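So this first bit is one chain, no partners, the form predicted alone, shown in structure tokens.
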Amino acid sequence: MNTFKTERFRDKQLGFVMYLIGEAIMFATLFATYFIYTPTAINPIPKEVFEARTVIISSVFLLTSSATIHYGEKAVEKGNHKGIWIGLLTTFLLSVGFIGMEAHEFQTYYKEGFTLTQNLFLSSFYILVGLHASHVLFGMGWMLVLAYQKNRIPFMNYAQKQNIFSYYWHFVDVVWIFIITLVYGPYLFY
């Protein structure tokens, strides 16, 4: 690569990487919005709501698709055209498992009457956790750019995609492991 497109990819990723400090502030604001409003003066409790199989089978999934972009990261910097396509897959698959179970999960609290506007705590859980899952779901829609991008564009242009979009993927598997640890944890597994 070349001096100009060297220092151009470096602009794209301090773009980027300003764009996922502003992410950080809007998810910061909707953990904030969490802690104040819960636990709640009307009921539901978050322990009367959550359910610790679903919340580990999900952070399975999304937990161990950073292990696999990262293993399709390795793939791009050795031009292994085999192990990106394994890499973007199984990421891809995982994610498909972590969507399907948020979307249990929320259907299953639907059921059982813990709706959106039953109260505070439900409202800001339902945001913070949503707006989590629209972001998985963005990124679902990123890989299949990629995946049509793969053999249509020069390999270089196309590592240079694939490791900003690492960059958003582990940033989505960071504030997941803060909902666990902040969100869910306290009720189900302390």
The other form holds:
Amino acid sequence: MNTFKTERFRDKQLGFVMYLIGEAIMFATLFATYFIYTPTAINPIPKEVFEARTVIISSVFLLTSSATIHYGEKAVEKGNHKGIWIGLLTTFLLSVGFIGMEAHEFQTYYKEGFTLTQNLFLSSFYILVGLHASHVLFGMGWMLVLAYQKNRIPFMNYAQKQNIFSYYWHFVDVVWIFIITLVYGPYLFY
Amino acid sequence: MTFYLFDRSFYIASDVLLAYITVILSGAAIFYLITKADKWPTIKKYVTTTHHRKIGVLYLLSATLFFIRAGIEALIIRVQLAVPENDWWVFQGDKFNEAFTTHGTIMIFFVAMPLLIGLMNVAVPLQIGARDMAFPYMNAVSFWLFLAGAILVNMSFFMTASPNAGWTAYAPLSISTYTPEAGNDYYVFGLQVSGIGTILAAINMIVTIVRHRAPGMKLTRMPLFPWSTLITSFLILIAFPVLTIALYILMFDRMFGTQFFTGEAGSPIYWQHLFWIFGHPEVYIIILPAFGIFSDIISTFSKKRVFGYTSMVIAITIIGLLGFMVWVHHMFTVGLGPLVNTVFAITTMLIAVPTGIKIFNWLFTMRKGLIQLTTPMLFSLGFIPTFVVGGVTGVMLSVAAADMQYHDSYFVVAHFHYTMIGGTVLGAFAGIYYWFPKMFGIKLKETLGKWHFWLFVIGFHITFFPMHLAGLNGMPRRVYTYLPKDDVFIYNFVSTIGAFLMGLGTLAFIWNIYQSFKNPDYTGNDPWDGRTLEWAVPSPAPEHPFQPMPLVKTIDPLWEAKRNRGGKLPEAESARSAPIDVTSWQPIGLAGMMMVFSLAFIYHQTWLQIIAGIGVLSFFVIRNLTDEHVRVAREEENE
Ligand code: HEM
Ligand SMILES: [Cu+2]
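Next, give the form predicted together with the partner chain, keeping in mind that what was shown is the form predicted alone.
Zooming out: every chain and molecule, the one shown earlier first.
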């Protein structure tokens, strides 16, 4: 079923993909920054900081949410309203879990004295992972707006809006996969 | 200057005081004139508009204002440098640093960029047969974000805290340890906010050109200005995010105590890499659209199809690609090693090849053409030799070994002004004269246009040619004075005279605009006997053009129609749905909120950061809840 894919909506899809390309370059630049400054001569080194457990739990939350939003996407295409709600709600809850873990992680680091300005490894870690976290937060706000609009606007418009959102959400997830493999990975799992 | 009020003494630099007085008086005068002429409704129309032509006009108008501001700064620089050991007014030491920093920053980001994006907005949709930009609302957001950023950078002067680390903001000078004042924070936030607007504008251009061309307007039939716009937009989409992150990191260094670009572990060179990975593509971003403009104009006024159309397209594409592989030519003296320098020297030299191809194609377009020396054509003719000089000095600079001598000297200042004024600014003037009828339905005066051209171009060469020699004689850039024994006095003196001629030329331009509105020469749809689709719609371009939608069968469709069909374009059977135009206060509101948000950061007001942050986010929500697509869908449902 492709009824919501009007010409104007296809413009929007293309435009949003272009926007995501821009975002991808921003994140790529931050990854480069991280590689250049990690590990540094000044302690701590990543191995002393990272903790596998939190990373694994938060990854489980975020990666599952890609599946749930995909489920929501399918529900939109089938016009299955209950499925849409389930997709949105589970995605939202999983993102709450992710942000909770992330907040917990940063807090623990700070308590241990691993602050933003401690050394350049930590600086580049925080500005990269922090920017990603703020993308998740933005996405959560977006989901709230979607939920508010669900029964208030014509279904076609809702379908379009959710479609764009799931592009965004998948993108945020892909960035996270890069973060696990490139930021944490080399120091946690080898 | 110190003055007393309520028993307290206040100090304000006399140049700032003068600027305040000028701005307040001219602001009051403009306010009065608008009220008297009863023009507030028109202003409101422009402020809330999402129509591409009006937004284009707004871009051009702001660019002109900033051109005047940064131009005055250029004159100030030239006066201070006119004679050796000069001690003119306040412009020595740090004041001079501020003058060349804001001059360069404003000229690049708030003059060259909006001049070109403005012309794109006016012309590109019409040239490809689109009914508007793909996202009219976002188009307005782009403009107002650009303006908010520009105002931020410009207001720093009035807060006696101008940026002062050069337009390149090299670390560690740009780090708060060395420049703790608010000046470079204004730079960071001003460029950040306007940069977001530019990225959105590029996305809008890409989607418009990819998806909104008239039926039959294949990419291989598209005029060259839209082509160069398309390539430029991709360059923006790739280069500007790098600047975004560079500024983001610089912000952390300046405000949150990180040490990416300074200190023991940090690296100032990393800033240079980031800046030039953005910065070199940026100079192509501001030259490629000008190439497109010249191609269309030269073809129109030679009454010939552009020579070597395909090679023109391939050349801009290659220039765009190579543009990402040459950034180290700005860093030859850093000491990255002979291998790196050689590689980047070669890629840089390679760019001369496609550029040379374009120059020859323009010449061959004119060959045996019926050349008409209108003002836009004059500017194009002035461009060719000027730009060739800039290109030749560019190749000279690309010789890494020789650059050890040229680097950071007036030779470089001469080089980039030959390309940026000779290319971008002349291109923008040409484009403004050419498309002015499409913007307002009237032509600019030809006689005054010729005064403008000759004063500006002669003044230009008098100003900048001697700079080559001053540079070869060892005069470094970014210095506020020199000694008689340095043997550069005569070059500098001549240069200053030329700068005032350019100033006169610019006045002629402004006078021309005034005169043209006062005694308007109304023109029909097609004042230049044009070749492309924009000349098939009325002047000024209507809100809903292309009813009926033309069917495009060749390059230069209008010309073909005039030759073979009595000027009537074939009609397409159906056209895609047009973008939805709206009027809205939201774009300017959002931009204003972004400005408050930036100021809250610049002056470290945490509570205001939070409030303004929420304010910015709430605009996303408001936008979503007032989405015109929903309204249109409802209307269609009710039918
Ligand atoms: C209108 C006449 C102009 C004059 C007389 C002029 C003059 C100058 C001079 C003398 C400098 C060197 C300052 C120094 O190194 O101490 C300079 C720097 C510069 N100009 Fe211009 N300029 C003009 C227009 C433009 C335009 C149109 C652009 C760009 C589109 C531009 C871009 C720059 C840049 C980027 C710098 C380097 C600033 C820096 O060192 O950070 N200028 N200009
Ligand atoms: Cu360059």
